[in-house]
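A single chain, nothing else alongside it, follows as structure tokens in the form predicted on its own.
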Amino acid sequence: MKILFAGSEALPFASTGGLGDVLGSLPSAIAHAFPYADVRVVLPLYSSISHEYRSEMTLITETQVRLSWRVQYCGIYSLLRDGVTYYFIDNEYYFKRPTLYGNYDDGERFAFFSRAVLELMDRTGFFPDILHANDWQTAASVIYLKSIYSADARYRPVRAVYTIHNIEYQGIYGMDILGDVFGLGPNMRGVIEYDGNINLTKGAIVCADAVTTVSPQYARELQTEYYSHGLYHILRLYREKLFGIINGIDTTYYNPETDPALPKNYSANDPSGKAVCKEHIQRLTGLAVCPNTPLVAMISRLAEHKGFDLVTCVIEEFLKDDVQFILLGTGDKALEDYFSSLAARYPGKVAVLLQFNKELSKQIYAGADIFLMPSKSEPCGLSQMIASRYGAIPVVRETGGLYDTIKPYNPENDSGNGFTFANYNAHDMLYVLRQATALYRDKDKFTKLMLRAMKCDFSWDSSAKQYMELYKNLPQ
């Protein structure tokens, strides 16, 4: 089986967040479970990629991509890594820039890159069995395909995957520039059209052969009005064919037992290292050395539906119990101020850290006792996953893959890998907080539901055996 993804970015290459991630690991996952198949993936060649991996880069062709009235130059050069063979798409007019996203004219750069897309199939003599377009920045190539490339009879076998990873970003813009920018013609506007505007994430729902989301629950909330940011009637009305896959997590990147930001290793068979993280953490971050106080952990980008408006809700009356603080990451201004005054105000019992660190952050999994996720919406989460690995225990409310992957600690039976709250309610929140540090204190039951978080499976093999058989099940 032929399967090429496309996506706007792609770790190590090019990532801002969860879709980098994904992308920079599924791919590989189902290289390497599944060996008869052929996995490739296009990027666009941004500025950003560093040298190390251009030097890499081999050549491939050159070739002019046709978007409306424009031609414009495209480069195709390519790498292999980890069994999976990188294309980037080169023009620097379009990707030449400070940031990924957030230009004026994104919707012409993707529009363009998504183009580009289907010509590489062309030029490469690589015709997939697969498309397998990521978000509003691909969604025009599966609309480009089963428009456009249809009358080629070259494309028209190939079958297309859609996957939201968010649905916030949805690719809107004005019906004016239809013609002029996406080069789509006016029997189009049915397919595209949403709300009096284009809607890339509406067109390739529309035709994409299946459209995917990552987490089971999430695929069910985005058939309601109030996760969907206004396309529940088109997710409801294509229902028969979307599916929630959970995403997973680089378990070689992310393990205690042989991570080199840590400064000592552990395991679930031998978790004595932890001990030691837990008192580097507190001596780097300034908060008293208490091996035997509870210490919560958040690392996060502040913002609302993160959750922050609970937790600046009861944090101060939670910090009237014995426990420690530590929150790591930047975001909205009002936040970070609250947060940087919550620190000066309770010095050696809460730690903020304004900054995006990796190597810090798997610091703090590591030395973590408990991990709060309380968002309002969370598609699939990976700091859950990386944090129960860690052995740090995953407090979450119960929506999107927060719901799929943690399941409540239960003392009749001792089961489950966390602590959840259902409603949207900060002393729901402070409830099960106080529970999660209620259990710390007994610690042959909290040691007990640590090791068992640990050896939950969250790698890529079960996603990718899943993803592998949708595609095997698309009609021909």
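Remember, predicted model here, so these are calculated numbers, not experimental data. Residue numbers count along the first chain shown, from 1. Think of the rigid core as the biggest set of C-alphas that the two forms share within 1.5 Å after superposition. Compared with the form predicted in complex with ligand GLC:
Once the cores line up, the CA of K333 ends up 2 angstroms or more apart between the two forms. Core-superposed comparison between the two forms: the C-alpha position of L80 differs by less than 2 Å. With the core held fixed between the two forms, M175 has its Cα displaced by under 2 Å.
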Contents of the next structure:
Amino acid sequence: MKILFAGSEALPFASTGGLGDVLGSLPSAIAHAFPYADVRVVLPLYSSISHEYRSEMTLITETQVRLSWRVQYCGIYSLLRDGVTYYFIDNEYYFKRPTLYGNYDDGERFAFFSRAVLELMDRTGFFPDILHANDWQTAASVIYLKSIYSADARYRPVRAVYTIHNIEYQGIYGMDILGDVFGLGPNMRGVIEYDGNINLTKGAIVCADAVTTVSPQYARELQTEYYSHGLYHILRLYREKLFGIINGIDTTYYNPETDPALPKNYSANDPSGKAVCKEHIQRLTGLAVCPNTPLVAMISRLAEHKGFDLVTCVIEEFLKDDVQFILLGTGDKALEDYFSSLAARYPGKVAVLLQFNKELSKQIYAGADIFLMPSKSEPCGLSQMIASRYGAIPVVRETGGLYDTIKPYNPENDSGNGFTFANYNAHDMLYVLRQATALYRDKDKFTKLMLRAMKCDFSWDSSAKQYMELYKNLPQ
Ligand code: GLC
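To complete the pair, please output the form predicted in complex with ligand GLC; the form predicted on its own was given just before.
Now the full complex is given, and it begins with the chain already shown.
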């Protein structure tokens, strides 16, 4: 079984969020679980990819890729890591930019990349059984495979899987660039058009042999108006080929027992180091060093759908209790300002770090007692799983992957691994948050819950198997 993952980010090379985590860990999980599988990943060679990795790369070939009337340089580099071959598409005009996304010509940049993914097969001779594309940036590779390239017998047997990591970002462009940028003829208009625009996600859903998303619950939610950002008609129409497979996390990278970022390591067998981690983060961030005050953390992009309107609504009510709150993340300017001023008004009680910092994030997971994630929508969410593994009890809204991974604490039979609320309502959130802090004050019960949460299996094992089953069962 030959599998080629196409994506716009993968750890440790380049990442801005959950997609990078997934593409940094799923391919090697499949390679390890199925030694007969030949797993490869193709990424853009962004200028931000460090010299450390560049020095390990070999130049496979230098070639040219057509994009409509353009003929663009395309270097193909590769390196081997953890049983997976990574290819990097080099073109400095497109990828020597200060950020991964957010440029005026993102449509063209990723159309080029998607074309390059298909040309790579020809130039390397690696024709996979499965092309597994991820999110709008590589949606066009699925569309190209099933249109322009299907005329070539070498491409026809390649099956396409398209994974939706977040439906909010669809790749929407004006119809006027269908030919000029995407190089597609008017015959493809019906496939790619949605609401009068080019919609790359819609096109990939139509063309793919299977569409997956990152949790079973999100697969159901995607078929509703509330969650689909306009695409529920399409997702309902194609529901026969829509599957929800929950993400895992890299349990080697996220392991409190060995994590080099922590001041002291700990595990479910010996959790004593967690208190040291709490003291460390309190000191580091200017919080009062109080071992018995529940420390509630949020680590999140400051984006509306992460549930920040609920937080801003009731946080000051919550701060009347003996609690501490710490937030790490960047994003929406108004939210950044709000939380900076909150920290200024509650010194020693609230710490706000407007950064994207992996090392610090792990120190916060380790130091926190409770982890808040009240998302309005959450395709999968990885932070709640990481938090759970580091013994910070997740308090989440029952949506998407949060619903699938966090089961409410039930004192009757002492089950569950967190606290949950159903409605998108600030006081419902506050109510369960207070249940969590109340339980925290009952040390024995809370420790039992914490140890159970730490032992939850969030590895890729079962999901890697589900992907392999899906690949094998795709219609020829
Ligand atoms: C996106 C989603 C997140 C998911 C991640 C990886 O970032 O918003 O919920 O965990 O992709 O699939």
